[in-house]
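Just the one chain here, the form predicted on its own, laid out as structure tokens.
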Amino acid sequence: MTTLAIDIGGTKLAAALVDGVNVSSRRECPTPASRTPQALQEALDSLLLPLKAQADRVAVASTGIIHRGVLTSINPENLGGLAAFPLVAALTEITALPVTAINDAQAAAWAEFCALPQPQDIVFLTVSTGVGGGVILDGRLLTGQGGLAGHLGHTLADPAGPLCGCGRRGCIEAIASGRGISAQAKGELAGLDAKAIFAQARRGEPQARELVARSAQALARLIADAKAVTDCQTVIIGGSVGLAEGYLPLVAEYLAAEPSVYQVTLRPAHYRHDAGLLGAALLAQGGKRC
């Protein structure tokens, strides 16, 4: 069966056809900045139009909490202010196909788990517009009764830190994410996005280097916390910030300063930016390792 896989992120929407682990006919468009559910539905309708006739089912991975088919953004800023959206109902209307939905980082965690040579207990962390996570223990993806499991970006990094869009102060996401890095920039860097700040850091600009380092240090502390909570064997890092040049070695450097009991194997995401698409499709296919 061919799955129409969709990935809804804070910056872009992506869709592709998935057969097994083969991803084809990938399409992307920007996530609408409008606060209206109508804007998101219209963007999805346009994105999926050339693909839906070739698919047997739909599997969607989205930022935010997915519960009973409804998307609720824990940090509404990451979806242009969209607080809630009837995701499964909207996609059923657009495609006339059966639809399954899951959080994007949970989906990506499953794809990365399937890519490992042997089953392991893992934590997947995506560092992108926001910071998300997925946890797999004893071969089971943890989603939680209300879909909140794995939202590790909303654990605390600094009680005196910046206010996070979720309403807490000093979340990992507010410091380590692309949006968080950009929001903390001052002076000549003010208004630049994370990609531009990373480019400045590679040129040696002091503030840019400090912002990137602060992000990496916050993530390393989160990894140590995740090890303490789950006793995972491996932590896998994805996302546009997580996979940026030089970022993972910097995270590893900060993690190495933690006590030995918190050390864990770090890996970059095998499926890189397709992990969410592929994981959603694999879970829709029955959630078995490839």
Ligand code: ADP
The other form holds:
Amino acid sequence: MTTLAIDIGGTKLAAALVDGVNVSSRRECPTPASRTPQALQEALDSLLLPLKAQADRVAVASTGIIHRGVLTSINPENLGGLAAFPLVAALTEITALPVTAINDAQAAAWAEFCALPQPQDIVFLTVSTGVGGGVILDGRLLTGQGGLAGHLGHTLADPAGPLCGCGRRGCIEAIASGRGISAQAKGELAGLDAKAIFAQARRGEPQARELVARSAQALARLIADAKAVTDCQTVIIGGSVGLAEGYLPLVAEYLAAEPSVYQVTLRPAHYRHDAGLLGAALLAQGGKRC
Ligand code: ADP
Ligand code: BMX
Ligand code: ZN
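Next block: the form predicted together with the named molecule, after the form predicted on its own:
Below is the whole assembly, all chains and molecules, this chain first.
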């Protein structure tokens, strides 16, 4: 059985064919900035066109709360202002294949759990357009009654921090995410995206260094909180900010400053940028640890 796996992120859409853990024919396009469901449906339509005839089913990992096949944004700013999207219905219409859907970070957590040599309790965190999370305890992926479980990016980093697109002030996501880093930039860095701000930080630009450090520090605090809530042994980090050169060592430095009870093994995602795609496919293949 070949799965057409799709990852809908706030910045990019990715799709690939997945057999077992083999990913092939990977394609990407930018996530439409328009707030209309039609724009997302059209972008998915063209992305999937060359792949759908080769697949037996569709598995989608998507940003947003995924409940009963419908995507609802907790932070619509992360999805070009789109608040809701009938994910399964739209993909069924595009592909005429059976479709399963799950949150992107929950999916990635599952793929990363499957890649571990031994089962462990883990928390996966993606630091990307937003900050997403997935929790695996006793071999079970937590999704929650309404799909919200693991949305750790919306726990509090700083009550006096920037307003988050979810309506709360000072969420981790507003400080640590790619969008958050970019939105906090002022003066010469205003308008730059996180990738460009990381490049400036590497050149030693002081504001860029401070923005990256603030993100890494907020993430380290979140990891300590995650340890307190779940007693996980390992925290795995993904997303383009999370996997950016130098970021994880900085997070590890801040985490090391926390008391010993909050220490965990910290790892970059084994499947790098494919963790979401692959996790959705593995869950559709039966959700057993391979
Ligand atoms: P998505 O959120 O769509 O899953 P990504 O994981 O690629 O996508 O995250 C997008 C965010 O990561 C954007 O804010 C972008 O500026 C930032 N980003 C992309 N590449 C890098 C990089 N090399 N270093 C730091 N940040 C990056
Ligand atoms: C947001 C939220 C999460 C998602 C996380 C990472 C929306 C649209 N998304 O917190 O569901 O897991 O971003 O998403 O409310 P990404 O696009 O950065 O991968
Ligand atoms: Zn929030």
